[in-house]
Structures are given as C-alpha cells and as structure tokens.
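Starting off, we have a lone chain in the form predicted on its own, written out as structure tokens.
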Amino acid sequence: MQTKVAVYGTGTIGSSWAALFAARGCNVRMYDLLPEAREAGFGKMRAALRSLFPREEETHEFRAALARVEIAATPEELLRDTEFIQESVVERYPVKREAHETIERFARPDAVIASSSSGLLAHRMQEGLARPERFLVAHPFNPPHLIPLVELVPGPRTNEDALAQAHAFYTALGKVPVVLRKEIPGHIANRIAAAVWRETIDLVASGAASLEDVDKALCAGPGLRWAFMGQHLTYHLNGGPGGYANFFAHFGPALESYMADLVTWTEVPAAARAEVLRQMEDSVRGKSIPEMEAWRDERLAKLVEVLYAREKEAVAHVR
C-alpha cells in the first residue's frame, strides 16, 4: 500500500496506528500538539513496529517501516496531500471538535477522517464539521497494531463512499472491519465486554470464586473459542445436527435460569471494586504494567500469526 496516511494524536492508539500503517507499507505523518508528546508517540511508534518484525536483529523490513514515519511540526505539514486520517485524541466532544475543525482546515476535501473513539457518538462529533460526509469513527481494540478488530461507525450524515473507503482500506491493512448501521454508546465489542466484565466482578465479589480462577475460567474455556468464532456461532455448533434451533430448544431453558441470576448494577459497587482491586494486586505478584503488556503483546502477535495468516498473506500480495 502507498496510501500517504495522517494520525493526528500520537498517545497509545495513535502511535499503534502509526506502526500498524508503516508495517503495511503506508507513508505515515504523526503530529501532536505538544512537542514532547510526537517524540514520546514516536518511540512508543518504534516498540510496537519492533513488535510487528519480532528478531533480535533490525531486518531491512523494519528499517524500510520505520523509514516511511515522519513527525509533522504542523497540522499543515501532516495533513499535505493525506489521503487517510486517522484521529486518535484524548476521548472528549470538546478535544475532538478542536482537533476536527483544524483537520478540515489542511485537508484534502477527499480525505476520509477516521476517529479512533471508544464510545462517543459519531453524529454528536459531525455537527459543524465542514464535510461530514468524510467522517466516521473507527474504534479499534487496544493494542491496534496487534489486534484486528476495527469497528466502524458512520454518523447519519457519513456518506457510503466515505464508509466503502474505509472499510477497504482497514481490510487492506489486515484489519477485521465491522460495521455498525445504528450508532450505540460503547459500539458492539465494548458492550460485550462490560457485560461480561459485570459478572466477573460479581463472580469474585459475592465469593463464587477467586478472581484468577474466575479469569482462568473465561480465557482457559469460552476464551479460546472466542479466538475464531463468535457466540452466535458457538451456540450453533453447540446444538448439533439441528443447530441453533435445537440450542435453543434444549438448552434454552437452562440459559434462561442463568440470566435471572445474573447482576442488573449499573454502577460498580465499592465494596465489590474493594475486592477486585485487592485480589488483582495479589495475582499480578508485583509485575510491573509494561512487563505484563510485553507478555500480552508477544502472545497476541503469536495467536495473530496463526488464526489470520491468510489474512496477512493478502496483504503481503497487495503491497
């Protein structure tokens, strides 16, 4: 790919995307508003490209990566000529609208402009945007150089071209694009996982059970299968030779009883956040927060290697 991609916001997400981008072949401009902040986004750019050419030894893969990313000293510098722009600022209206209204200002009228929010609402973000017809949001799972998920999310003034030329270009990169036709707070995978998250705090909380078995239990069994298909799916399988229709017939039911019991809170209570907090200082054994995002990040980009390798084969032929 020689798409010449922007990312504007050089923080956690914002420097994965910049990785991710030069991996794939782009020529990618990055730009903070604060100096120290584009340096610091560009080493933590650099780690994450390691990461994605994992020797000891820089390859001429990795060298030719790393040499596709530049700091812009501008936003008229990084959004020159930018086909792609991927916004990736602190998660507020009011930061979003600034960095926004200074992307229309330098951009092309062409550009797509792709914002990396978690949960706010896309039509909320175009309400006085010049061309809001160019604008969607594009949620990816943290880290975004690892993990394929990308979910998209038009506004309702977000155009069909806008949105087929972000899901192409995601796809290029590798990405697993999912669309969302009705804007909802939190998106599709977020939703998922506070629901689950509810009932893993409730499970350790009313003393079920220990907080690493309860995570032993979701990633040693639901997890895996979680890895390659979804529930939908899972169930499907699970009912048989007469598929989700048997599911729900025979184990329906059973199901049902489970949901009654579940918790219905809709704020953590501080006496069950009390007790995930002190079970979690205990299972992490004094490792340090980067120590333990290495080790995610080296089984992530192992599990990556072996569930999407024809995926990755794929855009090896496009570039």
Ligand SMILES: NC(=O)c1ccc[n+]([C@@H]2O[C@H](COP(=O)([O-])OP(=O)(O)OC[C@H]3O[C@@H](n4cnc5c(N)ncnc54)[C@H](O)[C@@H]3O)[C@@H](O)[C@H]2O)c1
Second form
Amino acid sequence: MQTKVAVYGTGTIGSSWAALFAARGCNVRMYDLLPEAREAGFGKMRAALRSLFPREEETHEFRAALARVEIAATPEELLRDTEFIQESVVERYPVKREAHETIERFARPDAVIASSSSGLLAHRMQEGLARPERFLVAHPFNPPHLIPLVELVPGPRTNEDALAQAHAFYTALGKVPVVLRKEIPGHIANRIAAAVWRETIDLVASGAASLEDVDKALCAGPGLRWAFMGQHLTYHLNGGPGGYANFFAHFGPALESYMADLVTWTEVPAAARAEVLRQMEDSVRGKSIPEMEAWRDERLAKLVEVLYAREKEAVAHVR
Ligand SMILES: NC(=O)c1ccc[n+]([C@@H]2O[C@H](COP(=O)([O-])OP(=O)(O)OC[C@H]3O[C@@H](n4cnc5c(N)ncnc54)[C@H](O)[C@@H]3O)[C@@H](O)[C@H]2O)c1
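Mind pulling up the form predicted in complex with the ligand next to the form predicted on its own we just looked at?
After this comes the whole thing, all chains and molecules, with the earlier chain placed first.
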C-alpha cells in the first residue's frame, strides 16, 4: 500500500518533506494558506526531489515521483482520505491552533497528525484538539529530505498506536526516528547543539584558537565518528576491552576536570558574539551563501548515500 500523505504548509520544511514522501513512493498532496506559497513550495519540492535523483537527465523514477505530488486548492481537498498529515506551518501557537482545527475538521478520524514544530510544546498544541490522541510532534532536521533524524515527541494525550504508526512510517521512509519520553525545550539534538555551540564560541572568544581551527577540530575529529556513532558508543569503544566502565574509571576524571573549566553563561556575551562574527566574515570572504550551500548539500548527499543507502530502497507505508 502506498500511503496518502498530506503536507499542510509548504514553506522550507513542508516542501522538503513533500519531496522525501514522494521519492519513497507516497502519494502526496500539498496545501498552503497562500496560493503563491503553494506554487513556490511545489517548485522547492521539485528541486529537492531532483537532488534525490542526481542524474544529468530526468530519470523515469524522478518523473514517477513527481507525478505522485499534487497541489490541493482547499484543506478539504488536501485531507480527503489521507492517512498521515505532516503539518509545517509557521511556528506560533495561534497559527498551529488554527491549522490543527482545520485539519481535524476534514481529516479522517484515524489519521495521524504530526507537527514539524521545532520548539512548541506538544501538550499545549493538544489543548482544544478534538482528537489529541492522534497528535504528536515530529521534528525534522533541515532539510528533511536529506537529514535522516526525526525527533518524535508525544504529548501526554498521544496514544501508543499513533506513536507506533508514526515511528513505523518514518522508519519505512528511511528516516531515523527517536522518541522523547518527556517534553523538554530543544528536544535532544538541539540541546546537544546548544552545549557544543556555547563551548565553540568561548574557545574562539577566549583566544584559545581561531574560529577556523575550532571548526576544523570538530569536523575532522569527533564529527567523523558522530556521523555514525553517538558519544556513548564512542566512549564505550575508547574504553578498550573494559568498555564504558573502564572509560569512566580511566578517562572520566580528566574529562571532569575539563568540565570544571567550561563556560556556563546562558546568554552569548556581546563581545564573544562580535568576535565570532568578525572571524566568520574573514573566513568566508569572497564566497557566496548559495555557493557554500551547494557545496554543503553535495557533501551531505554523498555522506547520506554512504551511511544510509539501504533505507533508500524502502517504500513507505503506515503500518
Ligand atoms: N526552518 C527550519 O530549519 C526548521 C527545522 C525543523 C522544523 N521546523 C519547523 O517547521 C515548521 C515550518 O517552518 P518553515 O521554516 O518551513 O517556515 P516557513 O515560513 O518557510 O513556512 C511556513 C508556511 O506555513 C504557511 N502557513 C501559515 N499559516 C498557515 C495556515 N493556517 N494554513 C496553511 N499554511 C499556513 C505559510 O504561508 C508558509 O508557507 C515550524 O513549526 C518550524 O519550527 C523548521
């Protein structure tokens, strides 16, 4: 069975989701409040889809995937008989509320409603829903058509069945779902990012190393392992035959002494911000953002190909 998916909101995230859903065999309808955003979103979806079938000429697979995507003119048309709804409207509670009310009005009662929200709380979005048990947050990393992670955050009223369906659906798409057992700001990945960001700012601002060297130390060192092993497994292996317990015993005290030396501010100091901005400007002088984005996306696509090739064969279905 090919899942019928509705993409509600066709900005940066919705259009990228639509490309991924279509590439993996789903039938996709896209809708946005603004007709011009629907057209623009379709264009962005097409470009993202094209990057998932990277050949000079348009392949049969690309054309078949493109044919699976339609723009819906109304929410009713969008939601008719869809099994899975990926909501990606503007990140504000009142906007989400209005979108969710419309979705509930026209969606099948058994459809899963997944919100791409980066930071709004699932329990607040569930307030006032007629079927809160079918709702959860499914937070992707940008761009969702390339980066596998999706963080699933059930609210207190989400039922096990909806969570299991969402988990199975994203897994079948080749995504890597993780589940939050409680709602916390920043979910998992952005909290880790915040901790690393703070330290990388301080390393530059305190004069310990240049911005370029701090970024190099991250991506030519730990970043390579982080692409396929998390911090815990990395340290389990660093512990040798004695594993993680040995790592705690032998390397833990040294790392704890570094922890005592880490910065703990919770607002970026103005001087630190000015210094990283100055060094970043020097570092990228003469390179345009689109040029660097193309460079990034090409490398990202190659990495994903190497690390996640098997999942590409999967065809998504809800159950
Ligand atoms: N941009 C990111 O890096 C990123 C990453 C992960 C998650 N997200 C989340 O994805 C969601 C969308 O973010 P985005 O960056 O794509 O925003 P965006 O501004 O690019 O797109 C939002 C779209 O929603 C439409 N919209 C607004 N109200 C609507 C309504 N009532 N009905 C239908 N459409 C409506 C707008 O016209 C717009 O096209 C947010 O919740 C955001 O937190 C964003």
